[in-house]
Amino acid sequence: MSEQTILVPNNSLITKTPEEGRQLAVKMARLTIKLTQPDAAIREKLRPVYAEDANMLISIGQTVAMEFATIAQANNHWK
């Protein structure tokens, strides 16, 4: 990979709202996938495979949920 992938945008988990936190969680999950498979052509080729696999889609949701739980804790959204 020629450029470094920034896994925590703006180097902060702090967000103004829970909605922004959820959006950040999705972005962070996508960045993790990009880091894991840096070749865009391969990611594009694999997209139809996981798009039709319920277990893979559930796994993606779980990944986003874990990212959001971390962000929510950093922001005290559960107060």
The other form holds:
There are 6 protein chains.
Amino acid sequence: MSEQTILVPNNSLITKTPEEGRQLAVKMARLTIKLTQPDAAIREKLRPVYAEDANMLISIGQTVAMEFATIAQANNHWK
Amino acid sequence: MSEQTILVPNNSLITKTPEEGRQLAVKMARLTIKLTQPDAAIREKLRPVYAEDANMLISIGQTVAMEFATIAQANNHWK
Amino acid sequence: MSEQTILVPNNSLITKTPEEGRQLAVKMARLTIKLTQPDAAIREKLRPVYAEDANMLISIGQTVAMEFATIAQANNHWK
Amino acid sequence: MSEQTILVPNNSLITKTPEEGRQLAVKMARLTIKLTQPDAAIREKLRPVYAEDANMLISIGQTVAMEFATIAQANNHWK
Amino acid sequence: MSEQTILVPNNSLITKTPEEGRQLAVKMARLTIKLTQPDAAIREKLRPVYAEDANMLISIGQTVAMEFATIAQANNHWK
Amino acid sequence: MSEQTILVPNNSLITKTPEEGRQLAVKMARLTIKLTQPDAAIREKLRPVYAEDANMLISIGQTVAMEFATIAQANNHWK
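Having seen the form predicted alone, could you give me the form predicted in complex with a further copy of the same chain?
Below is the entire complex, every chain and molecule, led by the chain shown above.
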């Protein structure tokens, strides 16, 4: 585990817009994977595995939906 | 990854009706998959895979349910 | 994808009772599957697949639980 | 599908205690499965399948946790 | 099914501390499994199956996270 | 099961920043696994299994997202 990995970019859940909030959700999901598998070469090798697997693409979508729910709440849903 | 992919159509979670909120949930779920697999040809090839697989159809349903929960909250459940 | 598919019956999350809310959760879960697989013949072919598979029956149960959580919140849990 | 299946016993999410709320969560999870697979003989055949499969037992646990979250909220967590 | 199985220890979601709340989450997750598989001998046989399977260990972690979310809310997050 | 395993470090969900909240989410996810599989040697053996499996990396990401949702709520999303 690389304790150095930043897990929350800018150390904040607050974003200006829903679009930026969604990008943050994607980044946070990726940073957890980076923490769990710090070796960039292995992560690179796994990329085509999940990007061409319908099941994993769906699972990644669920992860982003979960992260986004928290970010949206933090931003009062940008209302 | 295509940084250009729009992740939240119209950059807003607010919709006029539950039906439109549900359509937004479906679109947002698809846009995450587009971001993860930007190659339209590969996505097209995967479509019949999940559309004829009972297990994946259920998983897609769960993703839409998750996205919709956040959108419904953003819209105060259209009350 | 059939853009014509209605995703939220009556375009409302409000129901008179928890029982009707639960029925709505089941319908909404099915309508997402109908949107993803608009061919009724294929859906019909898949029905016995998931209805006789313990794992998929459980997954369907989870989808309904998720949809119901949102509907219950929309109805202030019918309190 | 048996439209007759009751999905929410007593048509209410309100229970006197957490214990009764948890029992309701278990019942609601089972009633969704009954709705999806109305044939009691098939459900009976599937019971030993999931009751002796570690993975499915865990999935059932997740379903109950989801149902219970909604019931607990409906009861203001019995505070 | 053993109707006698207690599902919520002490019939309460309230705990003094987050640590005790987390222990309650673990217990509640286990009690659902006990309800679904009341035969202690079979449960004992399944233990090494999931305890040495990375995938199931992760799934158990998700179940505990779900139970804990509800317990934390019941305790106003011990603030 | 090792009853001694601490499940919530510092017995608190409160953290100074989102970054620390995310680190707590990761730790809590790992501690549940430690409780379920107390044998460090077996956990060590399982590490490369999930760290090189795209599907499990995604599942771990979902667990962290779930834990983080609760921690973020406990901290009022650090607003």
